[in-house]
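Here we start with a single chain on its own, the form predicted on its own, put down as structure tokens.
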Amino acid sequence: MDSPLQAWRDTLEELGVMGFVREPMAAAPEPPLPAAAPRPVAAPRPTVRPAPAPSVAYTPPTDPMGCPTPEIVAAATTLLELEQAIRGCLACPLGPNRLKFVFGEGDPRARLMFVGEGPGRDEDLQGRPFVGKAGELLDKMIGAIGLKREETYIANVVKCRPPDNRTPSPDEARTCLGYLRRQIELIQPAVIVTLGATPLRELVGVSEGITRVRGQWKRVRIGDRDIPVMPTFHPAYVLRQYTQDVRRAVWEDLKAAKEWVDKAEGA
């Protein structure tokens, strides 16, 4: 080795001091780090769902226009006066969401009265009962027993459309029922035909399914009169179940109602 370093090494060996200079050693490998202790697996945090917003109870107005009193209803002596007294009604949650108030229509002295559940989309737009597909079928049903629509009277349990055409709640029905009963008092029909389960339950107080009681005479006390009631299927149900059996059942029900009217008029 001819480098200056080699010469310096040789000199130190000759002087006997080579032992003071250690040979350069390879760096000792660093001891391995201790294995990290496994981290505890945290338990999954429960999913926190936001609490549902509390339902806000509807507060009806207190003025007689927005919430007609029973005394105001009873004071109406004609259908026109009754309609004027209640058409601004906001006594239940259906009122603020309606487009039009559907009072009812027909002969104010009709001998045959039809009572349905409530307005649908078409009725809410036009302010008239039974003007959609179900109304077209009802007109044909009335014609089949030898009458015209305008010779009868048609109304509903509630005067405003329930959202999505759902069944009126018991509270909604009860709020509106006084209006219907006053209509019946003023019209004084010989027979009422209830269309579907809702008017049978809310007006007559019969909660059995319509398929079990249709065609069976019932009675309702209105004022000082007991009025015969013929329950039958709602025209919307007939449209959904347009079978010969269903159509024959409705025909038999309406024919029986018309026969009762004829008998009452001949008495």
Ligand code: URA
The other form holds:
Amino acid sequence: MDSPLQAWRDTLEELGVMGFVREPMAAAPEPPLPAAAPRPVAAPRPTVRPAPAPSVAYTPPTDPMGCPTPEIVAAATTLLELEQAIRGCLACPLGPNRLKFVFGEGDPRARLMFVGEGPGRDEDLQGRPFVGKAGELLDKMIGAIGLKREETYIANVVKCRPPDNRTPSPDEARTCLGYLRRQIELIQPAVIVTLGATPLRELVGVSEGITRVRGQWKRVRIGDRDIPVMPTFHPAYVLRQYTQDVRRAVWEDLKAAKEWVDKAEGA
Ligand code: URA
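Now show me the form predicted together with this ligand; what you just gave was the form predicted on its own.
Expanding to the full complex; the earlier chain stays at the top.
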């Protein structure tokens, strides 16, 4: 079981106040998207904790199965082809330690896509995203907006479990990001919901604290499309901070995302 200290560290991490701060990526332009009133729950704190660096330098393999090139990734024209191309990936130190590669799952034509941080223990065991306690809550959150999990698509920034469920390092995230971007390009969701600080920082390039920025539309350019992004809290954080304010915040964020999906569909 997690120690109280670890639980508290996890909480701070989910708040985005202990994650590694990296150079912001190209600033995402403010999108012409519906305004969703942010409801700050608590002021974020500036303390940061870098993800522990591996003690010995990791040398990735050079073969295309162990280290799929951007060309190989771009050549995949279906999710199945992409998964086959990358599931043997050993390009970062997370690869050799995984039990299962967690590609992601859901409707390949989903309009709503969720992006989390990375597999935890349950996901590593099962090879599926969000199947532990946080996943149970995510399923409920999806149900609360009138959808089933399988009608959405769920993926993570990194596809292999970071040791001790730590935040993926910027290098690990960057190594895996091309896979997620190609996945999104193939799915073409109308809206992406980022869960917690890590996918917002690594995929969208927004490093502000999740508490401050949740509920505010962002966007990410994937291929030739700008995709609206709704940042919200990670379900694991919601489980730890099971207050009415936090739950209402997530509900409002998901509702806004669903409304945008319906609008994009002309529903
Ligand atoms: N947390 C994540 O960010 N992703 C998962 O798949 C499970 C837990």
